[in-house]
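Shown here is one chain on its own, the form predicted on its own, set out as structure tokens.
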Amino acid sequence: MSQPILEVHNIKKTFGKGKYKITAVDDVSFQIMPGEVLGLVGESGSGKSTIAKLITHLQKVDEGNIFFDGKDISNIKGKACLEVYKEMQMVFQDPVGSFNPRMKIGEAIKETLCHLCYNPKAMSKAHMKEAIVSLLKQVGLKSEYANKYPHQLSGGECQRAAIARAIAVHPKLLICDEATSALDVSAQAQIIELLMELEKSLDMAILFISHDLALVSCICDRICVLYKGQEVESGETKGIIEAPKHPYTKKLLSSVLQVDIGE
């Protein structure tokens, strides 16, 4: 049996001191198997994005351990950290803001390829251009998008470009932090479809973070529900949707059903 690609064990993160101390993540544990899609769902302030930052070392855990592909990455630094993030990438909520506004889309993808994949001195311009165009095509964008700036793209197009940049390293794990929440309903559906296609074709695991339980249920194999920094329920998506156990999960599901009925 294969081992989890990501294991999070009893992680904790607090901010502030004394009476201003806030526990953002409190003793949370979960795992993701290779090729699996796990949904991390909860309202604003539940600790979802903090967990993403802890996994990607944008912030350090106070307690607990994080394992990636069997290795403890909780306190890695320098080159060891760089090696891990050749196999783990992140797609952010604001697609336009995730790019350098002065850099064309092709240049942004090239930067990732040079930094994490290839020795730019050993790669011809033609080969680099071919790699960039191939990545754009994988996410449904034409080659001419390489010469456009982020602000010239729609939100959905820019998120496709961000995904192209992320999959350039052929990651084993893709973390999507509210990656569709800034998009309209039509663009959301297209990005979800794209992620599902890439998950299968690239055989990568996905940690899909969202406040939208209905959206999470469409793409995820399993769901982990967070409330005020704590994991309150987790399990197979079907079981969570059809028979939620925790009152907060029932509340989330109830709000989804009310919206559906209203529409």
Given for the second form:
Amino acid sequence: MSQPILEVHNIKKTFGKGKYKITAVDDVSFQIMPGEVLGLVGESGSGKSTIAKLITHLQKVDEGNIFFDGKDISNIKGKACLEVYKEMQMVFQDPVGSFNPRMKIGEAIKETLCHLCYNPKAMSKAHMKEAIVSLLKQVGLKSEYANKYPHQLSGGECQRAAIARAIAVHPKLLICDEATSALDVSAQAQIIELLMELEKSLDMAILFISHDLALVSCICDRICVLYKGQEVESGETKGIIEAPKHPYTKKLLSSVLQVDIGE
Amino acid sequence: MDEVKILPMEEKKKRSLNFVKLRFYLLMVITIILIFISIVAPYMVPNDPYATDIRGRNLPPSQEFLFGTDSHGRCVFSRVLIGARTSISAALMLVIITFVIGTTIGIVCGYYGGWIDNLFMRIADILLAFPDIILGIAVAGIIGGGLFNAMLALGLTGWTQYARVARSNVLTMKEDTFIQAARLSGNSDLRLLFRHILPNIIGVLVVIATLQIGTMMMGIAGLSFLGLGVQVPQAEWGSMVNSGRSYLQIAPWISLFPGLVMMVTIIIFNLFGDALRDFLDPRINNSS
Ligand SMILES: Nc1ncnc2c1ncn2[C@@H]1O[C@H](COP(=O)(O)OP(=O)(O)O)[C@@H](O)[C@H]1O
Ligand SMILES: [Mg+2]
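Any chance you could show the form predicted together with its partner chain after that form predicted on its own?
Below is the entire complex, every chain and molecule, led by the chain shown above.
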């Protein structure tokens, strides 16, 4: 089998000191194969976002190693980060909040294109515009959205724009941190559909982070269950849903069932 | 936005948009006129602002002397005009310099933290432990009088306001999602600071700056009164107000007119600051 696109080895992250010390991520390991969708599930505060930030280098790991595409990226700095961002991107929980309120959508996408994709000096304005429009089209947005500010878009539209920005680099790995949690049910379904479509057409791997086990089990090949910063269970989706081993997973599953019956 | 409003959304937006723009342009024009007047004042004065006349002391306003004359028989109107240059340009320059220095220190401290942050914030703490004017008097006393030294004395504490506000705003903003997203878009630290963070906090700083114009005008005036700022024959609004104090009962115009003009000027700058803040905010003014 081919080499995993992302390999996380025993990473650890603590915040605070002494009495206030919190171990947000405690000895977590998992790997993602190219083109695979891995679900990372856990209740709020279980360290999911912290893991996403550690992988994307928005925060530094205390211990452990992260391998991306075979290279150890646990302690890289500066320029080396840019190289990683050319192949790994992230979509955040808060769609509108993930855009600079003073920047038009088009400008935000252009930033990614200029910094990570093309040499902006070698590219004409018209060509750049074309690239932005085609990205917007790819996520189902009309070209005029390039000239709008984030607050003029709905949550769902904004998340589409965020996905457009992320796929501008043709990433090998896309991290979605609760990318649908802030959206209403119909927008949520549309975004999921879009992500699954892009996953196939762009052949990228997705790390899908969510608190919603039902949702994750629908779309993920494998699942990793997180509880208080620790990995309690991981494996094929089917195995986990049908025969959960850890009591916490069972609890998550039963709460899903209850909600289903309640509806 | 969802409260009881009679106007439909679109129309309301259009109206407030026009108002914000209109107010901004109007006040900008007034401010520019004000600054223009202060620049060309020497060519506009009806009388020599420095010519004393013992027999024409404390004359009430008339055709010849629009604002009357002062205790040395000098034309108050001419002196107010010529004083505009000193007061406005000195205050503006001081505010611009402290704004740039303070903001830069503040965002660098907030963004990088560490020893740089500690160093500058402790210096700011020490400077803020003294009342502004006392520190100004002490400094101007040590390095001597004169307009430049007075400005230096006021500037010494002036930057701390911008630095503190900029720093605390950066501290909260640097955790914002859009900053993380911008980092993933390949922005450098410098671009993150000046292209993403600064435009989002500059509104608050600009409002502080415009309020500071008034404060600085008064600071310069205060030091001038104590003989530590603008030296005597030179005209300056603050010192003119003070020079008329002993004649308030018999010749109120000596203090009244420079004071009135100073007040109007400060109000205009404050209103301009407000308008600028609204104009810069895309949530209020979206020009698409
Ligand atoms: N920057 C931080 N400083 C201190 N504690 C933090 C920080 N980020 C996260 N934490 C703590 O780490 C834990 C995990 O947080 P997070 O990764 O955001 O969880 P999740 O995304 O699963 O809801 C929480 O207890 C949170 O309070
Ligand atoms: Mg989270």
